[in-house]
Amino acid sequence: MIAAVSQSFVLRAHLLWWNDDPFFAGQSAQISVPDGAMAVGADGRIAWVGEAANLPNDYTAWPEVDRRGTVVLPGFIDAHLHFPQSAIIGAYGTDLLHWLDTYTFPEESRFGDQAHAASIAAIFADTLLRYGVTSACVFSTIHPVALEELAAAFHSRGMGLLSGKTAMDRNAIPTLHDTAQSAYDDAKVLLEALEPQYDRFGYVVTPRFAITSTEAQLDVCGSLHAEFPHTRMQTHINESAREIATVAQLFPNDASYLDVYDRFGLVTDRSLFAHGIHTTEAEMARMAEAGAAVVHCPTSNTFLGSGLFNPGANRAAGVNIGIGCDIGGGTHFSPFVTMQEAYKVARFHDQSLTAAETYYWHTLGNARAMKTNREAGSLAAGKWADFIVLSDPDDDPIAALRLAHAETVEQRLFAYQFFAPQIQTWTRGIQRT
């Protein structure tokens, strides 16, 4: 990680970001400036941004970051990812419980231990920043400990994180139960001592899913994310088939998956549900009544065999749609290999998706889906500085090939998806790689 200063400068480069989503605003909703200039302050936030021969004089006399030539992007956000499951990457294994079982669960059991959640933390950290990623929403474990070393290592980075306590109180190993009276004492106790300390946390109530939670846990989750309104609620949904049936199997009476989370206030516009697969129209059309949004995690599900999520009946349902890389079940960081699976995923729906509306989804999308857009997302004056610069893969001559035939922007980061750029990542206004 590159050391961090923090000055004002002006970013001279290609700018190019979403201010809506592109699927439904069409072209207006993207903002290509390719002789650009962004003025970034002190503080870590954009001062200014647009055309270089617009620069007002207030910024002037800063000094210059020439990266002309190259395409400059909001940091890459995402949704949905499990910290503690970085080493399990990968790992063989047949469905999602299985796997949850066989990897998850004994890997996640390690994070009580301070040295080891601290280490992992920092390279997770890292990793992310290596591949453009500068905020996320994250898993962590049922231990207080974890979530501290988490938040730590995002905030000495600069980056942005959304991340809770995980609470499950049956059907894991002995030493990953709490209960539902420690779920919610600890998360309280976290939520009030985190937020104050970090300026970019915010806090998530995070039952794992309704299989790992009794009624009396759901319930003091609920309560939770009702007394504290800014809280987001994150959690799983509609994964894999076995999955669905357990849960009918363990709440005989509610109607269906969705159902249960509703019952007990899980439901929200602050909702982040991830993967949604197998939802049904009944289900999509309340998470849309809701403002809840699904968060699509293609490279998990493909490899669990969990599914294939369809964007297009979320999206005629009104669905708010984010995106995510499902470490550890997702089977890499990189944001352009989260949106090339998306892209072959939607292919056999029918659907096709351009460089615009995948890009979007891991920027302004997450950032919306996640209630932190008025602070990141895009390049606009007063958001946060993050962002990532962009030139073509070096020594790779097939991608030089391809990116010959590259005659727009977008077909350019369309070609990113498959043959991945080179990446320098800032957060704050401070490069980190």
The other form holds:
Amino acid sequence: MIAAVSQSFVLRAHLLWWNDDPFFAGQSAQISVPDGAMAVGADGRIAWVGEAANLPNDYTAWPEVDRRGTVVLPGFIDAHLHFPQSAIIGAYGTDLLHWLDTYTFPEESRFGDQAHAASIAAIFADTLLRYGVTSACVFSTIHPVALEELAAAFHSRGMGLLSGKTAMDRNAIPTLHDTAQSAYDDAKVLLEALEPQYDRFGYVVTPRFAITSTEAQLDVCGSLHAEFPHTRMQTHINESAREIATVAQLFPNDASYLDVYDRFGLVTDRSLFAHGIHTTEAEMARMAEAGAAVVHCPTSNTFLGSGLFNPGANRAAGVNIGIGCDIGGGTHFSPFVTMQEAYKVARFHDQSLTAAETYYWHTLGNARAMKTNREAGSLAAGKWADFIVLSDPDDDPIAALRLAHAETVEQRLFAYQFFAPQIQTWTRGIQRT
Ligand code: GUN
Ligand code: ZN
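Having gone through the form predicted on its own, I am curious about the other one (the form predicted together with ligand GUN); can you provide its structure?
Full assembly next; the chain just shown is listed first.
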């Protein structure tokens, strides 16, 4: 990590961001300023952004950070991944439930140990920064200490974090079970301690999924989410065939998987549902009505063989879409790899995602899904100065051949999904990598 003191400056570069979903809003959603300037205040926030020629007098005396020749985007946001799964990426096996039982639950059991949690949290946060991710919505474990270490690691790097203690009181392994009561009590203590301590931390009510929570636990999660109306809610849904069949057995009186969550007040405009591959039309309609988001996790879905998420069907139903790497079911931290896989998965539905569409998902789209779009997701005055400086890879002759075909910035960004660029990552106006 590059240590630096926050100070005001004017960044010069080709600035590019999205202020709306380009799939629906078209070309006007994309703001591209080839000879751009961005004034960043000592408070770590964007003070002004626009054409360099129009830089107001207030900022002309600020020192210049010259990155002309690069493209600067808002920092990437990841809407779904698991920090305690950093060590089990690419573990051989069969489907989701086998992978959870064999690798995930034993690994997550280790996170009651503070030193272990702190060491993985540091590696996890550093890795995200290396790949240009400046804020994220993250799963921790049942252990309060794991969330405390994760929050401290993100804070010390200037990153934004949404997370919560995972609630799971059945169907895992005994060392990874809490109770309905402890899930409620611990969450409240953590929320009230961490939110005042860290200005970029937001609490997320986190029942792992319907299989690992009793009705009593889902009930207290719904109560927490209602009692603290700013909290987000994250869980998993409709990921694999065996998972869906198990939920139907455990909750025989609910018409659908989503209905289980809905019955406990967990389907709101602050809800994030990971995967949503096999979601029915009725479930999509309900998610759209509630303003909930589905989070597409393509490398996880292909690795575990869970299925092929359908962007078109979710868009047609009006569901908000986010995107995440879902480490460790997912196989790479890099948003470029995640976007590449999203492109491939969409092709199986005869759909083709443009660079604008995938980069929008990984910036403002995720901020909207996570309800952090007032603070992050685009290069707009008032938001945190979270941004990434991208330049062509310098050691890859095949990448050079491919990028020679890129005539427009959109074509360059599209190719970066397959030939990742060099990345410098800044959070709160400070260069971190
Ligand atoms: N469903 C419940 N828990 C998990 C998890 O850790 N990873 C994935 N991919 N799906 C889940
Ligand atoms: Zn997950």
